[in-house]
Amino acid sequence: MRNNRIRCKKCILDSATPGIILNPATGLCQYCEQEPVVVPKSEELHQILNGSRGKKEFDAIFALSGGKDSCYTLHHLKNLYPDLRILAVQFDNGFISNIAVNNAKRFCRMTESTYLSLTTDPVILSTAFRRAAESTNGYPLISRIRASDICNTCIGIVKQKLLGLALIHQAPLVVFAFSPGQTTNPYIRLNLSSIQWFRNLFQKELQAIGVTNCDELLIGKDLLTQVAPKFELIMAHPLLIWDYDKKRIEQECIDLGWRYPDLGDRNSTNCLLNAYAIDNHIKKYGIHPYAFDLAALVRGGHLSREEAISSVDADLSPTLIRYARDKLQITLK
């Protein structure tokens, strides 16, 4: 454990965590002092999917990474809905491994879901990056909790694309395989009007961490003026609604063809950037990117506080650090 700190019985946040208070009589966290949030259950996905289901082109825009969780959240998703239409889009950050780029093609052939491989401009997107990196309490501490500046750029821009793609082909339903400890809202729901304050909201957050050329990475000004006032979609996360054990889902997955990565990153099963945003976020503040979440998964019952632990205490690989600070040119000082 770093610098001796003092976790949490019951999940691992420690002390030395912005906003964490242990209860010294208890030794727990305030978040595992509370009562376990309460889910709606999956009746309400089949129900907004039985109401959005052939009315346009696509009936969803699915965030593929290539990674287990959204491997499997595709494949389950077109198991529960054989006739749903998804367009699944793969984000190319510029460090995608290719087994997870052969992943996520593997599994749009298998459940017939139409696959897109979408980027932006390189140089934006590397110097989106490197500000990242460089920056200091650019995003909301809440936001610093939670990821690592480089990831909450990343996903950020992410959303950006998925709402935009969302907007052209008037799809009502974008889904993220987020886990129950990366969010806790099972759906979204979006006008017109929040679509447009979510990319005045992100674009601020950019220019924050001193990205000033970032129409790029928005959503099209233009595609805000050309949808109709009543637009109106569902951001969903259905791992929020079924069954999350990592454990079965990477063995389902497996099972189905889907190939592990050697990254040497207990945290990511797609990206060669994530052993640098965790470095680069510690050092900047002194937290594990993935903590916060990870606690979430155990309060859940979803993974043992041991399992936890050795994600947040495995040593980062030196190899990825190297690869991803000087693919996008950042000195060390």
Given for the second form:
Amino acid sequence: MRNNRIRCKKCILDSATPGIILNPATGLCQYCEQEPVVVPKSEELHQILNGSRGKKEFDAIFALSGGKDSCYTLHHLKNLYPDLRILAVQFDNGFISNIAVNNAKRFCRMTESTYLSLTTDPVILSTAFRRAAESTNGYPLISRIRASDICNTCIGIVKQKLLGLALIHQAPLVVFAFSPGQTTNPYIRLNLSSIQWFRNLFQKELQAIGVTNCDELLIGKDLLTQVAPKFELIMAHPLLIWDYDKKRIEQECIDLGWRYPDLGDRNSTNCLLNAYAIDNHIKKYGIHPYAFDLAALVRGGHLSREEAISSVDADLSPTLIRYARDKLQITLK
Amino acid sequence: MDKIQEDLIEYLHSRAFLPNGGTLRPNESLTSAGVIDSIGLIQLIDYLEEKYNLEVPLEFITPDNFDTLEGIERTIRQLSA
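If the one shown is the form predicted alone, what is the structure of the form predicted together with its partner chain?
Every chain and every other molecule in the complex is listed next, the one we just looked at coming first.
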């Protein structure tokens, strides 16, 4: 299904992806024909990171997967803002590699950040991933272009859990190491009302993929009533204001003692579910769930088009796919 | 359809929120129709702030104001007044 499509001449988005239109005259997709996305607010984010201090134990809740982007971001953040008190949270989705756990702990020690391994009911979690794999068109189109159904489920849960921790600790910052391909906003301001709205949206999305028992995967309703009504926080994405270079980031991580987990997956250095998530998404929709992210990196000059094509064309490990499928108890149809 | 709503439809097409040829009723929920997610909402608000040269206060980010074309149009007019 993916062989007959035409790719944008500049990035790698292709004509078979719903919503993507290639101009026959230029061979460019609508993203490449638009003005480049300017990432403003750099100075503002610097001021926020420099000035945000919590009234309690932590200033920032940090999403630490153990992959290279998050390890690098944690290290660089503490170099730039040594006084920032960070609770680094590694969400255990049941599929993180031992090497990713060791990498996360190592970088926490190095940066004097508090490490927290967080998980949730394993049956509810694996049911959610299984439902995501078995669902079709449950998430909005744009979500399905941006990421796989399984990744949308996982990252949605991670966001809920981290926002919940921010409410518990009244921490004014929640930091994610999203790349410039994964988001366009260096930071997002949230108040209780918007957190509540986003909670409800994710709940509806989970229900749309067939997860009915989802309270465990969402911010506790009680938390939203326990904090002061005027509480606000900022979700920060500092990789958007730093010079993003995948190869340099990986090399710096390795120099700092980060171990490369040879998972046989070109697109993830921490998650054993990712290869199956990609395979499942391609089979359901004919969309490679990393194409949108990589295309934006190409457009932004962070990655060559050839490297991006090579990533999406890379074979997926049959062993990893089988491992995740078996663990989720998904039978082949 | 109002010009602001037409601009919104054009934006939603240009950013692949709506599939080719897709459209929306003025009072149709963007989130319930599967057009937009939470990331998309933030991007939409950024777009509106830049296009209409306004700042959306945090307390304005509610379903009433941003979940339908007519709600967004009303909000933009209110913030521009």
